[in-house]
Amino acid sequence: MRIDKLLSDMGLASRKESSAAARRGAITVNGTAVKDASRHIDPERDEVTYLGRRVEYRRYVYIMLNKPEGYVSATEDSRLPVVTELLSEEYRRMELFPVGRLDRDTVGLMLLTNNGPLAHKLLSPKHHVRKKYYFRCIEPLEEGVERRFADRITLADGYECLPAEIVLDPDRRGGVITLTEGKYHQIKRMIAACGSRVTFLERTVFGDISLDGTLARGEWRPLTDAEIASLGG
């Protein structure tokens, strides 16, 4: 791999200030200097630094984000601000994506990766990856709502949604669902054929991910080596 690669993958600089640098002195391999930051050399084997930093390699990047209220789920829009400008911008500059949609007024857990493949797996639906949202609705669901959602519920437009797990507030005007699937608008329209409507609507749990606590919304946090290991990265 060229240095000037290296770099622009791991979100270090371009390919014009990475030869700027290389001229500089700025770049070394092994302790020494380089002057050509078109240069080959092994990211797994060669010690790299920029600017004085060590430069890690990581073919692959995979960031949590508790998603606030108002942003695509997107990497790009042209009237709405997107969940990419949260991050900062080495990140920005790998060229991460997320990994399915929350609606713009949900919350949550969300996940971004530069990773294909793996995200392209996780979203196919003969995996069956288990979501969990946190919900609040106007109208209190009536009794038998639970056994409505393990039977299949049939939203308005005929779709006969997979098994999902509801498990309800005291108020029966909340709780947690369990889904295996993810249609557009899923849950509201789940809800909706319950005879109410969502007021609110987080994402706590990805698989074997569950969104980290300590996190505010708008904030984010690489995944762990126990986390990418859940998710096959």
The other form holds:
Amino acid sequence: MRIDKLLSDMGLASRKESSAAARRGAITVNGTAVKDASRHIDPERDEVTYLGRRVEYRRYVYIMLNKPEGYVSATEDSRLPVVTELLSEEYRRMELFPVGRLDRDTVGLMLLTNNGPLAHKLLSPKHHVRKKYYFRCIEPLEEGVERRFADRITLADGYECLPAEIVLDPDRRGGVITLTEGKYHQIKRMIAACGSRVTFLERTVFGDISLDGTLARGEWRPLTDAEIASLGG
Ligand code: URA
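Write the structure block of the form predicted in complex with ligand URA for the protein whose form predicted on its own appears above.
Following is the full complex, with the preceding chain placed first.
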């Protein structure tokens, strides 16, 4: 791998910044300054420093974001703000993308990565990754809704959902829903099938990862090693 590619993949410097730094002697490989940032190194074995700091090579990066309302789950959009705009410049350079979609008005736990194969696996229907959502709705939900969720809700278009769990708030106008699939507007359509309308939706859990309560809306942090391991990453 070229040194300038390593520094740009790790979000440390653009190609141009790397070649300027190399010319100034600010990049070393195994203790020796290198003048040419296009030189090839082995990122797993060679020790590279940039501006005096050891460069830690990670092939893949994983982020947890507390998605705010109003952002599209995408890397670009011609009209609307996208979730990757919330990242720092360093992380924006890493070309991360959201693992799955949340609606523009849905908030909460969103994972971003540059690990395409893992994202694909987590989203594949056969993996049944568990997701939890907290919702509020207008009309109180009727008696027996728990049974209906467990027995498979049928959506307006005839789609039969996989068995799901709903645990209601005491006022029956909200609660926690656990799904093992992710169809378009699924929670909104399930609640509509039960005669109500969602007014608030927040994802709180994805697989074994829970939304970090210290992150305000719009804030993010890298996943811990244990969280990455729980995804199989
Ligand atoms: N279900 C929805 O209706 N919307 C989301 O964003 C996620 C799940």
